[in-house]
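In the form predicted alone, a lone chain appears below as structure tokens.
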Amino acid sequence: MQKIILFFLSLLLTTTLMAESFHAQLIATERAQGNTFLLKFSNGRVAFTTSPDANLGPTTYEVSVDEDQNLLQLQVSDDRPEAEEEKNYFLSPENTPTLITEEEARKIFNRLNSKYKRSSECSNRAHVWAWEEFKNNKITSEKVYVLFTASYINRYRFKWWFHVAPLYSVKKGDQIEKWVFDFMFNPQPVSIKQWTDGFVFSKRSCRYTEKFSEYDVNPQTEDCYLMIDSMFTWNPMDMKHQELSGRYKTQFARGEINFAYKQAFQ
């Protein structure tokens, strides 16, 4: 009897060992496959239920999942970023990224602020590195995002369904060249292919789109979507938000700023 509750009590353990908890707001929830369902939260992250709650809403949670990216607890949280009225970052879309040169972009890589906690989510150290330049030497950048679809999610367990990192455009000869600055996952600039693959299991080339409606559908048939949009945008929800009100961010928003360092950076 005391070796059968020893075993059970090393099994407890195991399981607590290996959950992951954060703290994310629900975006949607999907099928992933026959009767498991796929939750979406604003951080990336994904978890899988077979049970999902009717109730759940856009609401902060926090969330403990297992290796396998099934979902072990939710509940409401308070953790969140801090209200700020609306009229003073949607405006009208305008985002022209400033033309760097190579040795330029080497220099903005190199700057970088590298004391990001590794538990961080991209959103935030991407809109950190991008707030960070413009606010000290005025270059303007972009976001690039990487959306991955169920069934690439549901085929590998993958536990995000975005990426995102800046992007800074580079006069490199006569052609102008789009640059991936993802510090805490390339040593130096890449390319937007270069970068997916990184994440890409398949090597595919993500399917472009302008639309973020077209990623949502969810065509099974890709693995992954590719958007770009202004360094304003924080997650894939700003440019959902902007395809349906056709208003667009034209300034940094002083509360998210302030929540992805709380977040990203010590």
Second form
Amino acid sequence: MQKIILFFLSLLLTTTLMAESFHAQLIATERAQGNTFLLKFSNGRVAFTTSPDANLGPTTYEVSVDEDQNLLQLQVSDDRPEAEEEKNYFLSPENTPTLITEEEARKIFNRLNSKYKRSSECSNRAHVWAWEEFKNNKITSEKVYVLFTASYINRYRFKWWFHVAPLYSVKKGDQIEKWVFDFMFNPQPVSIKQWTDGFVFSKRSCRYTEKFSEYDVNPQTEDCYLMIDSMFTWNPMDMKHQELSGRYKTQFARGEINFAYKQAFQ
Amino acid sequence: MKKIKTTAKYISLLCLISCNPETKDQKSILVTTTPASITGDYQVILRPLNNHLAGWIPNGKSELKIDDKTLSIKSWIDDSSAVTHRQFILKGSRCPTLEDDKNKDGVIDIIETVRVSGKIILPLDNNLQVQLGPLDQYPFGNFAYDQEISLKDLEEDLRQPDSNPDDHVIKLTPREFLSFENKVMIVLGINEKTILPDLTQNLDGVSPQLSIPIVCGLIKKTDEL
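Since we've got the form predicted alone here, give me the form predicted in complex with its partner chain too.
So here's everything in the complex, that chain up top.
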């Protein structure tokens, strides 16, 4: 009898040890497969559930998932960014990235802020990295987003529905190359394909799109979509908003920068 | 028994000092302990390796602090695998890449890693005083690791004779200073159910899955970052 109790206690302990929690806003709920639904959160994380609550809305939740991303707990939370500054939205999508040399690229990469916290969110790291380079050295970058389809997430029980990193335009001879600066996952700047290969286990290329809606209502035949946007965007919701409103961010929003520092850096 | 070992250690140390036919300068190197220049703060960005096997993108960070007397190491790893994670400091100064997958099986295994990143100089288990401890002394799953050791004890252990020169664990050579800068840190271990190619090599006594490197990084002084 003691052995049975010990077995269940160790099982409970293991489950607890492997559970992960995070705070984020619910962005979308979509059917993954059969009766399984996929919840997508603002921090890029996902959760699978077979019984989505019909009352779930675009609120910030405290979410707990197991190692296969199955939803364990969902509770309303008050932790959210300050209101966005409406004055930073403009009708022009103009954002010309600075052309940098290979040497400058290496210097920029090596001075990226390495004081990020455990469980920091990619959108917050990317936002701070882009902001610091713009603020300190007047270098304009872009952001590259990889958006994973529900079929890919379900197949690999992948943790995220999107990932983002700063993107720089590098002059290499007569060519201009786009290099991804994802300091947390790559030891040096890499091409977009090398970058996505780190996350797309099938190694399939991601379909490029300029419209978030193409990803949002995709037929699940791709593993991932790729979007490139200005450094002022913070997460894919900005691109959705831009597409719907026709208004673009042309400045960093102080509230978002403050939130990004607080969430992602020491 | 422990006294005999300690006595033997001091005899061998004395022998290094007095029996070695080196010049006076070289002798002073042999008896010099940790130089002051290694003191300071270090950081390791642990980036993913073999993430197609891990089922996730493992990542982490480690911070080393060295003062006059103590080495302290604090690390964290985010990884989905509920397994024991062996972690080591290797003697080399380069993390492997896919180009180092010499048998072309799509996996950078531990033997291919040791070939380019060097042999194991310090296993990061829960007993840093002894170079190799049992498996259960390594952290498990998503972990936070926090250990401290006296530099004197560490150096004494690393200057012991190598009891098995044929394995992947080595000691300091007589002329070598204890140092950590630009050395490689790795963490091993994926889910035991993962099917691996037949060519995947493993550490002796450890399953191929638990021998798979999942993150790697170089130890850098923080003022050089």
